[in-house]
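One chain follows as structure tokens, the form predicted alone.
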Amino acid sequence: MAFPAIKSGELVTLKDLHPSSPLFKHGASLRVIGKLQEYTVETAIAIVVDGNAILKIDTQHLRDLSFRIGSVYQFIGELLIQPDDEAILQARVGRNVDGIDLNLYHQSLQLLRQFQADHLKNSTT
């Protein structure tokens, strides 16, 4: 019996996740980072923010991860789109990344995307 391959989480910012974005797809495997704004133990739902962008994270499958409001976390999981276009990331991996320079993180992500676009353009010509 073959098991479906687990896809790597594509690096995205919370600002990238809006209904008109090509990344906003049900089942998309994503990696996000944000500051914990709220966590509800009863539902295992975390709310992370990055600037004015917000994303709900379902953390029910995570173990040995303690949540502190104001700390920065990185999650890898699958995006679930609700009928009202609300997105929830079903996290399969989560970790505290306090101390990360978010401005530098965003700059490096932008440079990575630029490199990948240039590489793709050069490989097709």
The other form holds:
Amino acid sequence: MAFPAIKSGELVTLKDLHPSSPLFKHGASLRVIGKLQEYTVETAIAIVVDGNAILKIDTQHLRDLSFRIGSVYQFIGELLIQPDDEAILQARVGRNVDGIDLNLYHQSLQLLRQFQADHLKNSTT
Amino acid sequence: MDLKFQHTYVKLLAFDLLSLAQTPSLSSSDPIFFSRLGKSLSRAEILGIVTTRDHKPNKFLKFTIDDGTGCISCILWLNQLTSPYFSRRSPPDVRLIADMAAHFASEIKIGVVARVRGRISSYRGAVQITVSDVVIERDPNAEIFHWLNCIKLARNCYGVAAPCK
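Here we have the form predicted alone; I need the corresponding form predicted together with the partner chain.
All chains and molecules follow, beginning with the one already shown.
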């Protein structure tokens, strides 16, 4: 049974996704978190916000997920960058994470990145 | 080789699990053993979002756990009732194991967060988990706690020679 390797969604904050960032790559598999600001049923496009940053999410492939303005969602998907540098995440997985401690989330993300960087530095194999 | 963690489900982040050293052993019953910084590991606990699911009824459920640091392939066997491996065990026990596995399989859906425990194994050179236990985590903060636990344990327990505090 052949299984195409699926890439891990790299943990990023919406603030990380600006054109000059190394994470802003067409086709990159990312995991994002944000509060739902807007949702259009006809296009299945959601707009999520985290602090001052926003991101468009294409939710057409998601099943069993109801969208409520003001709820916090997490999405895993691939980043599509349009010619005008506007980015949209093609989500393949989404979930409602209402109740998440966003401050703890962001702090833990920093710790996680530091841990991964240290691990790479110390790796002898 | 330190065997302290041989029988414990070591909490590992995906990128850490994928970087374990694999050593082929001389015995054919346990072909490969895994180690991290001189410590032999055989069981692990991972936690992440289920991103793929391949179900072959009464045979197995293969799924992927993405915890944000990497993807781990997991295999849950569903063939207990027909497998010769279980034929010598008492049928009610085998039925219990089979029912539990079937229950786990029904809970694993794309998009849920699952805590998976199992044996670290290898398939076609890639690390995978042979599942023994699954818990679906509904607390949205569960993943954060798992990352923090993994970091703390790696620093205080799995990465040092001194006993755990």
